[in-house]
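We begin with a single chain expressed as structure tokens, specifically the form predicted alone.
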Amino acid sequence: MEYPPHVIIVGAGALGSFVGGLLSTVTRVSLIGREHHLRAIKEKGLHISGITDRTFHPRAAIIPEDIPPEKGTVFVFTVKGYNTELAVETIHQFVHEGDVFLTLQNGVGNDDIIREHLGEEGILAGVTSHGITFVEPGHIIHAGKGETVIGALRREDDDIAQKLTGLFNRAGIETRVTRNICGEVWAKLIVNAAINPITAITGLRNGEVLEFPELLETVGWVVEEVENTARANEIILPPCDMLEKTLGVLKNTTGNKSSMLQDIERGRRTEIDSINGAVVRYAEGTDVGVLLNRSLTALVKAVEGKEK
């Protein structure tokens, strides 16, 4: 039998609708999001263009029934941060022993939700820096190739992180394996904090960050603020310099939305809570200074409710 014999996409936004697009040439897949999205897919499939300029074909699953109940089922997280319990609650009643789930999703915590509700086995955690952008119902565009990393919260779970690694690979995400996972999470996290309150706000493309001086040097004062929390809060930072990996999403995501603008521009509540508010939190308690990232926190929500 083929591994998996099936992958739910559960948020098919911009990110998952990318995913669920690819893995689908190689495996079945069915999505979960929006109807209007889905139904779009379903009458016409998904067309990405940009850097992946194709047509896909997944399963648009626009009521239960069209979520077949099948034993090894792979669940993939890309929901916002702060619907992740609502996710899991909807999934509940497909779920069996032996299934795997996967959070792709931005921020910090996700994971935790997903065990707090699912238990501890088959549980992975990934991070990808593709820029994703949605621009209608059925059509999104791949505006910056990037690496997709996995890894398994548990030593148990490790030799599933290495299949769904192969999977995607065979799909055409160029994906790793780690036994960091949780270093590689808030690697991201410093990316996302850096990039994404700046592009809200100003409401510029990932590439043009890189046009103003003063810009990126709050770049570099958010990414020092990020990786002083997480090494008081003992988390082993992948061993590179993260403000180099910061810029260099910056240079290939060039013509990329940040999520977060395109939440703010299409009037929706951002994931800021998730991630640089989430540094807030980690900071309290220890020493480290994170007066940058609670500003652009509060600079985000001010921006998200004057857009609604």
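Residue numbers count along the first chain shown, from 1. Model, not experiment: these values are computed from the prediction. Compared with the form predicted together with another copy of the chain:
If you assign each C-alpha to whichever superposition fits it better, S129 and A152 land in the same rigid part between these two forms.
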Second form
There are 2 protein chains.
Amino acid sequence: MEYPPHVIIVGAGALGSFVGGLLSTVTRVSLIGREHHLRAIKEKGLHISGITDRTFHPRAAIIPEDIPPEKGTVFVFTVKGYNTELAVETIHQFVHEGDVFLTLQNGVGNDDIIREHLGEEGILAGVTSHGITFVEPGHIIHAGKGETVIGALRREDDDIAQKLTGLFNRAGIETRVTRNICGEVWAKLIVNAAINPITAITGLRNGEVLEFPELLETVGWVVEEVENTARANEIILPPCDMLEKTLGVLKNTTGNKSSMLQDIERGRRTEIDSINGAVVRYAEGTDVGVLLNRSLTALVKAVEGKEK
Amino acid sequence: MEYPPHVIIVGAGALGSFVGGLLSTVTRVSLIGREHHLRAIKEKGLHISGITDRTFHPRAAIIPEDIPPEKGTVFVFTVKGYNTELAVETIHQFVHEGDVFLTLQNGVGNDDIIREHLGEEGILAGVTSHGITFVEPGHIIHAGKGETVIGALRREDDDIAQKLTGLFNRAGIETRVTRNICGEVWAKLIVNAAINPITAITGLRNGEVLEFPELLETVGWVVEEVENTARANEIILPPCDMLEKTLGVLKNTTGNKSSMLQDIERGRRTEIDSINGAVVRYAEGTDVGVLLNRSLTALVKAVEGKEK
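Having gone through the form predicted alone, I am curious about the other one (the form predicted together with another copy of the chain); can you provide its structure?
Up next: the whole complex, starting with the chain shown before.
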């Protein structure tokens, strides 16, 4: 029998649509998301242009009740961090024992929310560095190719991580499995915590940050604060220089606007609470100083509040 | 004989025009500044509306060569900090022994630039909290009444500080003399260092900062960093709670946009180098940490660079 019988993408924004679209070539996929996007997909399919150039036909569930409940479903979370709680409450009624929950969301803490509502079992996390941009309802761009890493949060679920990794690879999403997904998630958090608020505040594109040497000092201090917070929480970071990695991302995505800057420019709520705000929460009760993460969180929230 | 024979306002922006206008009722005053403003004053006088409501007739010097050199002149510096060096070079040719230099500029370090070029003698500093806004050439608004404090930087010039304080009071600018002008200048620096970059970055009016409790934490940390830097430089701050004072300014100027926010909005260069940038320079070689002042300086410079 094929594994899994059904994948439900919880939050079909840019990344969720990409993953759902590609997975729909190898298994049954349903998307939950915004109505105008799903309606367009229902009518004309999901068009991905750019590196991937093809139209996919995942099932678009305009209302969650559209989704036929099924045992062994894999729920892939790609909603914004501030909507995780709402998403978990919405899907709660469709969940069976043995279902699997994979969060591909930015930041940290989303797995805690899932665990709190849906129990300890079958929770996985993943990080992906594909660059996907939403163009218009029914159409996304695959602008940058990246790596995807998946891992289980409990040793008991390692085999599920293996299976999902296989599924992703069969669908054409190059993926490796890891036993240290927390380290991978925190490594991505470091990069996001350093780049996102600074670009959101200044309005700079990623590459432009490199033109301000004084700003790179601040990037370095944020990286250090998050690294220290990770260590205080017994996270084992991948063995690479995280500042170098962060500068590398700035260099390799020169023309990009960070997701947080895009959110600010569009007057939308940012994911600051799941990124720098989460670092501040994880630092509480430890002796790690997170002055800059606290200040950047406050500044971004003020900019966000101001835009409304 | 009247003292002084001549006051030259170096940088007749909003504050400089205000001081020059009022002083012109008790002594001869010349303004150096932007041509369109000076031309309007030459034609119709300087109109001050608001708390002060009157038209004054200081002499407007379109080119510095318009100014007749005279012994015993008082040069009042009200140019932006980043123009102090240029201003000093411009007036250098008109300076006689015994002339006096009074800086009423924001931030710290301007007196050092004056000293470096014009010698040790006769240098005074002052702070004023009048709220003055530029409306159009020839017209400024006196929006908020404040206190002015003047003091000499060397004990030997205390009598000059006394005389100038008398002059200011006779002109209707309520002024007191102090023997600790450095403490007063740094006290104002603390308030500016905390309010200016945060409002410039977020776009908030002063009073709106109070609506973000997390932002007030950052305000508190900036205050602390500048206080520590002052102490490490043997500055004796006035005996008041500087955080309380800063919050008081936010409360009392609720609707105001800080000068730095106004500069950002108008695409002009800010005084960040004389304010938070100066704190960073004064902290060098001490063991005081100024992480936030460094980061705020970098962020404001990036925003400034971006706007261009």
